[in-house]
Amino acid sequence: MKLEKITKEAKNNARRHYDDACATAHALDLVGERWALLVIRELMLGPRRFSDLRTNLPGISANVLTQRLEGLEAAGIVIRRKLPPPAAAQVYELTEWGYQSEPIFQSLGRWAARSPTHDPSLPFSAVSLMLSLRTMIDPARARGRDIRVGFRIGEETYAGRVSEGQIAIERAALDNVDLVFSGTAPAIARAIYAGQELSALESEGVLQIDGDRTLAKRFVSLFPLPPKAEIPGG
């Protein structure tokens, strides 16, 4: 009876394939498992420890995360390596080919932002916010701007620069920035995407802005959301 149960669980955990030569179908074979794309998302700004991934993906179990990392590693999308002393921790990071998947996230993000059922109040990781800024910046609004901006989210810091109509962001120290937003990812998103007044968020105690406040107001205006899609009969 126990052997039968183990065999049944192994079959249930086996990866399914579409057996379709279409490259889109093969892409789903590679990253179509639940949580796979979000694991890739969390690695898009650099290596992460297993514990970091679990913290930023609160709905995933350790077992499922292990399975997804093993599957992505076997597919050549993720690699595992050990940091040199004194850290000596094992981390996971994307391969060069893995990093090339960012346009997929950008296209999906722009498309899904139009969904009338999107719930922006759900958990939102720091990496997710940073990638959304790289996705949603309006080149026309950003043209001619040169803004060095920093973000302090928990123990992590990110540095970005608006230049030539785009924004480059990386996990880095805040040594040379014009302003810094400090708070949770959802609070910063409220300022950028929900259009909430910076002073109101500061009074609420969920956001702190250090630096040029005029520049801060200008920065949060560079990321307009697209109009919601109309659902026939809705």
The other form holds:
Number of protein chains: 2
Amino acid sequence: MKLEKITKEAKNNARRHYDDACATAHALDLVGERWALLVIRELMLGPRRFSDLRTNLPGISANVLTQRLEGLEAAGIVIRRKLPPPAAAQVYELTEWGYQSEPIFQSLGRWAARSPTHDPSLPFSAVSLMLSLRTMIDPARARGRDIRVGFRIGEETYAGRVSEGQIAIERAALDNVDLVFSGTAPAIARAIYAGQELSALESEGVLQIDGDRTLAKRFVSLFPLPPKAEIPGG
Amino acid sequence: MKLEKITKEAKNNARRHYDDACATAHALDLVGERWALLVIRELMLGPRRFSDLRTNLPGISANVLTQRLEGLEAAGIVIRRKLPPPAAAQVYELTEWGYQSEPIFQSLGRWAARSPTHDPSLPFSAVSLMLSLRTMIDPARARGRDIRVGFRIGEETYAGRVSEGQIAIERAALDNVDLVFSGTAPAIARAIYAGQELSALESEGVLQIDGDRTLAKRFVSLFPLPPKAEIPGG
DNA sequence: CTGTATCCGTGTTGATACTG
DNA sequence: CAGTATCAACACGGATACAG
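May I ask for the structure of the form predicted together with the DNA now, the form predicted on its own having been displayed?
Once more the chain from above appears, this time first in line as the rest of the complex follows.
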């Protein structure tokens, strides 16, 4: 039993890697496997349990999630903790270095937003929507604004604050916010990125806005999408 | 014959993808397959031929390289061109949007440079070394400097210019440079990143420096490595 | 010489079912 | 809830043969 485990681990360590001193290639050795970056993304706004990760990563299978978490833990990117009683659940959390990978998501997201084949009508996790706000905010439009905004998505709430051209977001209770968007992540995304009328989404029943409507309109206008790339001969 | 090709293409189009509206996930659909980003990296400093790519990507096989180039071309990231006679060779080149992926390499490289398991003694392609200079230059140290530097790596030459805290680099002839490093990419990397004595590398015969030695020392000092990440319990 | 196509052994991935 | 076991499908990489 023990021996089997050891050989298995040896196998994992000897897994495919690029023989390349380039730091980018090394990054791909660390997080280039399928699903790895998306697992990190889901942890980017704080610790999560195995099943949280599973439900927010449409399509990942349990064994692959296990493997990725083991690999990320071995690499020093993720750490697993047992929550103190009474919660007593096990959670996975990024290490400090793990959290520092956020610029990777921003550069990937900003670039891919220009893709001609990007389909924003697919499922959208709450975390990725929140992260996308950090990525896509237009500092020029946001400068001078100070808006406290809340989001209620399923069971979870996120609190954000626009200031100095940036937006800070964390998983937190909705105290002291000027504005709350409640709904599914895709619905909120339609309001912010597809530019759909807030009132239309509300009558559809997929979105609810509490607070100053004008402020809400101003808020969603802070997140313009870049123009699609023009593909020669495409 | 034709039918087979069509079914194969249909298969390729229907290949594994994340069902996720997040732009980061879409980026991974585009460039998340093994080798894809490294192929793009090799094209980042200008067009290359199939065999250039092969020799600079240690370990990629011809059929995988073909598949990646097809996929990247279909995605609008790479375009293939036939060089005019007499060269008449076929080359692969990034589209404008493809070139805009450079920040992805920078964020990956900067982050992975902190990895405790990064081994800089592996093979190093000329392009990745040149790109790493753009990524790792310390603007604070570089500000106020104006240095024209050349690199001769194998058959190729690269010309760089430090100015305004940045370094611009292109594949170009070595006219008008203050300083030339000649040698293999790993040797130059040892001088710049491992902080090895230039004179030691020269007596070893792996590096040659033409130009002002003091300037060379100043140049290599512009590229400090970040501290390794501390892994809790690692 | 520069790629492309095909075959094949092997390892990785993912769907389903199952266990503590 | 948090994973493990099993198995089929696929992707990878190497070799080789082929085309312009």
